[in-house]
Structures are given as C-alpha cells and as structure tokens.
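The chain below stands alone, shown as structure tokens; this is the form predicted on its own.
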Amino acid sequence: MTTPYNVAVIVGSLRKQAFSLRIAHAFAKLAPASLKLNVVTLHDISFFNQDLEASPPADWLAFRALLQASDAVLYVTPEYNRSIPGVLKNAIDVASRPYGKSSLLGKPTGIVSNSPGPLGGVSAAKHLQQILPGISGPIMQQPEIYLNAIGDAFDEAGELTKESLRPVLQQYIDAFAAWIAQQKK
C-alpha cells in the first residue's frame, strides 16, 4: 500500500463542543486508508500583523510548517453573520503569507460548512471559495456539502447519532479521497 496522503483538516470554530469540530472528527473515523487526517484547531495562532512578518512568531511559523507538511486542506467551518469565521480568516492570513509564499499554495482544497439552521452554511463555503484561490490549491467543486440541521447530529461525547448524516459525510470524504490521488498524479 502506498503512503497516505496527510490532510490538514481545519475547524473554523473556536467552540470547545463546535459542531465543526465533532464533524472533523467524523471524517477522521470515516476516512479510506488512503487519507490520514489531521485535526487541526485555531485556538493558537495569533493574530495576523504584516509588521511582524519580519521575524514572525513561532505560532505563525508552526502553522505555516503543519500546512506545508500536508498534501490537502479541509475546512469544516460554521456560518457566522453569513460568513467564515474571523479566526478562520486570520488562520488563512497568517497561512497565506509572506506574499508569494502562501503555505496552501498547489494544496488541494475541500470546503465543507454547517450550521444548526436550515441553510448550512453556504454562505460562509461561497466566501471560502473567494477567498482561496490564488493563495490556495484547487478547491474541489463536487460534491458541495452544506451541512444544516446539524444541532442532534451528535452524541455529548461528540459521537454521530444522525445515521442520516453518516452516509453524507462518507461519500464527501470518499470523493475528496479520489479528488486528492487525481490532484497529485
């Protein structure tokens, strides 16, 4: 067998019990043995300030090393005000510099959004894909997944008890699986 491909998956939530976080956590359960995901949370990364681009701070530089280690992206993101989270955008700022040296850059990318409401996000995945190209890889176009009603999808310990949801993110993870081998040939 040949060696997984490392995939930086992304939280876009802060939440200790984030809905975005347990869904990483699914699709790291759900993953095919060609993908080894990384569960990767913001809580550390300081805030972006070109000032200090000049010597950046270890947070900075540990993240931009994660991401350059990595073969893919995922962003598991909420929704918030009909956009990405502001510590997403940062983490994406603070990932995409200095200019020209972007960490994400020829990485293939999967977005996928949530939300508790009705609409899943969309919003905040259509913002993503503004944002990330010419500092990312190529963002995966299908299938779009926009996770709504997503409040009952799990257990208090972060288990998926919406058997309905289950075989949803196994056919994102399995698409974004072949979409990835495809990418790198």
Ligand SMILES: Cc1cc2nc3c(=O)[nH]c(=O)nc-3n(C[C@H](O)[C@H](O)[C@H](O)COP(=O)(O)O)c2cc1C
The other form holds:
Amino acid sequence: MTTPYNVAVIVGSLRKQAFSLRIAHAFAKLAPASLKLNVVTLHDISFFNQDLEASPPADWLAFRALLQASDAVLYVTPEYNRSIPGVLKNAIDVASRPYGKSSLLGKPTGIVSNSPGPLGGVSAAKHLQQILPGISGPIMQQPEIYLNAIGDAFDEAGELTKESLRPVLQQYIDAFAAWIAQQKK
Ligand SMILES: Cc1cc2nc3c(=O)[nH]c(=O)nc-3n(C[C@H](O)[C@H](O)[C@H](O)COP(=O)(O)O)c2cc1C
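For the form predicted in complex with the named molecule instead of the form predicted on its own, what are the coordinates?
Let us now look at the entire complex, which starts with that chain.
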C-alpha cells in the first residue's frame, strides 16, 4: 500500500462543542485509507502582526511547518456574519507570509462550510474561494458542499447520528481523496 496523503483539516471554530470540529472528526473516521486526516484547531495562533515578521512567534512557525508538511488542506468552517470567523482569517494571514512563501502554496484544497441555519454557511465558503487563490493551491470545485441544518447531526459525545448526512460526508471525502491523487500525479 502507498503512503497516505496527509491532510490538514483546519477547523474554523474555537468552540469546544463546535459542529465544525465534529464534522472534521467525522471526516477523519470516514476518510479512505489513501488519506490521513490531521484535525487542526486554531486556539494557539497569535494575532498576525507584520511587525513580528522579522522574528516570528513560535506558534506561527509551528503552524506554517505543519502546513508545509501536509499534502493537502481541508477547511471546515462555520459562517460568522456572512463571512469566515476572524480566527480562520488570522490563521490564513499567518500561513500566507512571508510574502511569496505561503505555506499553503500548491496544496490541493477543499472547503466545507456548515450552519445550523438553512444556507449552510455558503457565504463563508464563497469568501474562502475569493481569498485563497493567490496564496494557496487548486481548490476542488465539485462536489460543492454547504452543510445546512447541522444542529441535530451529532449526539452529546460528538458522534454523527444524522444518518442522512453520512453518505454526503462520505461522498465528499472520497471525491476529495480521488481529486488529491489526480493533482499529485
Ligand atoms: C458572531 C456570530 C456570527 C454568526 N453569523 C452567522 C451567519 O452569518 N450565518 C449563519 O448561518 N450562522 C451564523 N452564526 C451562527 C453559527 O452558524 C453557529 O453559532 C454555529 O454553531 C457556529 O459554528 P460551530 O458550531 O462550528 O462553532 C453566527 C454565530 C456567531 C457567534
């Protein structure tokens, strides 16, 4: 068997019980053997400040190194006020520097938004599609996935209980695996 591709799954919410975190863990369980998912939370990433570029904080360097060591990136994010949460934008800003040396460059990228509401965080996903192209790798275009009504999808322990969602997540992660393999050829 060939070595699996390492996927950094970046979670756009800091909330302990975040649906985004639960979805990330569900993907990790459903992923085919060709992928190894590493769920990454953003609690420890300090604010981007261009003044610190000459001597970056250890947490920036660790985050950049983690991304550089990954073969692909998957964002799982909620929508805050019709965009992405500030913590996710901050992490992307940190990853994007130094100028021209973004740690995301060339990494095949997936975007999964979610919301307890009816629109599935589609605006957050669209904003990611706007800001990533210059600093990232190719973004998978199909299947699109905006997970609406996510509020009743998990039990207290964070296990996926909404059976109608399972095949949706499975189809996405299988498609992502196949697409990454294509990109890496
Ligand atoms: C500051 C803030 C802004 C929000 N804005 C939106 C929004 O624009 N669209 C939406 O569908 N939900 C919005 N919500 C509701 C979130 O979708 C909901 O809190 C969700 O559970 C957050 O994701 P998480 O479970 O991954 O933490 C907002 C929540 C907060 C706290």
